[in-house]
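Only one chain is shown below, in C-alpha cells, and it's the form predicted alone.
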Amino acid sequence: MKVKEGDRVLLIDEKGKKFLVRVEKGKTLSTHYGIIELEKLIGADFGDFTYTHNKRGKFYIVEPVIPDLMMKVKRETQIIYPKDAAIIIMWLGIKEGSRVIEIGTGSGSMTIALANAVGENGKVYSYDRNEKFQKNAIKNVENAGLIDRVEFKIRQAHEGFDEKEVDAVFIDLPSPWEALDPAVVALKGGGRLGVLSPTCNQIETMSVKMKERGFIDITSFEILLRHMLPRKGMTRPLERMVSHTGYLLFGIKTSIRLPE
C-alpha cells in the first residue's frame, strides 16, 4: 500500500523513537539528524525508507496502528494507556455496531480506541464538563481519521445523558459514583460498565454502589506491562515498565434500583 497526501504516517529511525506525522506538501519534520519533506513521502511505500535532507538519518515508513494514535495524542490531561484500553473493550463486548457512552473524555486517547472498535456503524458519545479538555481531544481523534464516529457533549455526569439502551458505559472521573445512577439509566438490561480509578478506596465505593443498583459479575483488577528486551543470548526484561496506571471494575446491569 502506497502513501497518499493527507495520510498518518509514523516514522521510526534506526534507534526506535518514532514520529507521528500527516503527509502534507510543503510540510517537513524536524528531527535531531535533519529534516524530512514530508512531500517526498507521497507515492512511496509503507514499509519503505526514508533519510533526512543531509542523509545522517534513516527513518521507515510505517502505518500507524491504534496504540501509536492514542501514545501520540497532544496531551491536556493523563491518558488512558493502550494496555488498559485493550482490555476494558474486551470486558465491555465493544465491537462493530455498539454504542458506547464514555463519560470523562480527557486528551481523547481512550476516545479513539473507542472510536475504532465500534467501526463505522456504531457511536461514541464522551461527555465531559471541561471545554478546553475536550476541544483538544477533538483535535485529537480529528487527527486519528475517527471524528464521524464521536458524538461529543460538555455536561456535569451527574446531570445525566441523552442516550438510552446504550451496550456499554466507561466511567473515567475521580469520583465514578457521580454517573453511576446515569449510567443506569442509559444502559441496555445486560448491558456492561467499566470504572477505572487510581486508588482502591474509589473502587471499593464504587463497587458498594453498583452491587446496591442491581450489578453482577463486578469483578476489579489492575493490568501490568513489562517489554522484554529480545537480544541474542543476552533477552532479559527492559529496566522500566508500565506498571500501576489505575484500577479497572466491571460489571453488568441485570436491572434499575436506584435509591430511594
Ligand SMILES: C[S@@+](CC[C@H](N)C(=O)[O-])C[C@H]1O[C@@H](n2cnc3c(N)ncnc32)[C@H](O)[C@@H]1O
The other form holds:
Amino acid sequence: MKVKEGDRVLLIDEKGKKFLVRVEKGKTLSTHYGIIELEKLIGADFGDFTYTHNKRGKFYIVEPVIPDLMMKVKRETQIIYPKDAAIIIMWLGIKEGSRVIEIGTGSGSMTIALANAVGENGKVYSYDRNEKFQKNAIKNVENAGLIDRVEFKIRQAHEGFDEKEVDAVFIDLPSPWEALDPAVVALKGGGRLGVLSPTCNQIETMSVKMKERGFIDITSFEILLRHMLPRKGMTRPLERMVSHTGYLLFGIKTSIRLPE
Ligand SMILES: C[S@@+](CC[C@H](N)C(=O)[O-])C[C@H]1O[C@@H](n2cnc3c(N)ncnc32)[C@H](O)[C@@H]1O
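Switch from the form predicted alone, shown above, to the form predicted in complex with this ligand and output its structure.
Below, the chain from earlier opens the complete complex, with every other chain and molecule after it.
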C-alpha cells in the first residue's frame, strides 16, 4: 500500500521513537537528526524508510494503529490507555453497528477507540461538561479520521442523555455515580455499563449503587501491562512501567429500578 496525500503516517526512528504526522505538501517534521519534507512520503510504500534532509536520521514509514492514535492525542486531561480501552471494548460487547454513550470525552483518546470499534454503521455519543476539553477532543478524533462516527455534546452528567436503547455506556468521571441514573435510562435491557476510576473508593461506591439499581454480573478488575525487553539470551521485563491507570467496573442492566 502506498502513502497518499492527507494520510496519517507513523515515522519510527532507529531507536524506536515514534512521530505521528499528516502527509501534506509544504509541511515538514523537525527531528533532532534533521528535517523531513513530508511531501517526499507521497507514493512511498508502507514499510519503506526515508531520511532526514542531511541523511543523519533514518525513519521507517508505517501505518498507525489505534493505540498510536490514542497515545498521540493532544492531552488536555488524563487519557484512557490502549491496555484499558481494549478490554473495555471487549467487556462492553462493542461491535460493528453498536450505539454507545461515553461520558467524559476528556481528550478523546477513548472516543477514538470506541469510534473504531463501532464501525461505519455504529455511533458514539460523547458527552462532557467542559467545552474547551471537548473542542480539543474533536480535533483529536478528526485527526484520527473517525469524526463521522461520533456526536459530541456538552452536558453535565446528572442532566441525562438524549439517546435511548443504547447498547453500552462508558463512564470516565471523577464522580461516576452522577451518570448512573442517566445511564440506566439510556441503556437497553441487557445493555452493558462500564466505568474506569482511579481509586477503590469510587469503585466501591459505584458498585453498591449499581447493585441497588438492579445491575447483575458486577465485576471489577485492573489491567497491569508489563513490557519485556526481548533480546537474545537476555530477555527480561523493562524496569519501568505504568503501574496504575484505573480500576475497571462492569455490570449488565436488567430492569429499571431507579431509587424512589
Ligand atoms: C479523565 S477525563 C476523561 C478522559 C477520556 N476518557 C480520554 O480518554 O481522553 C474526565 C472528563 O470528565 C469531564 N467531567 C467531569 N465531571 C463531569 C460531569 N459531572 N459531567 C460531565 N463531564 C464531566 C471532565 O471535563 C473531563 O473532560
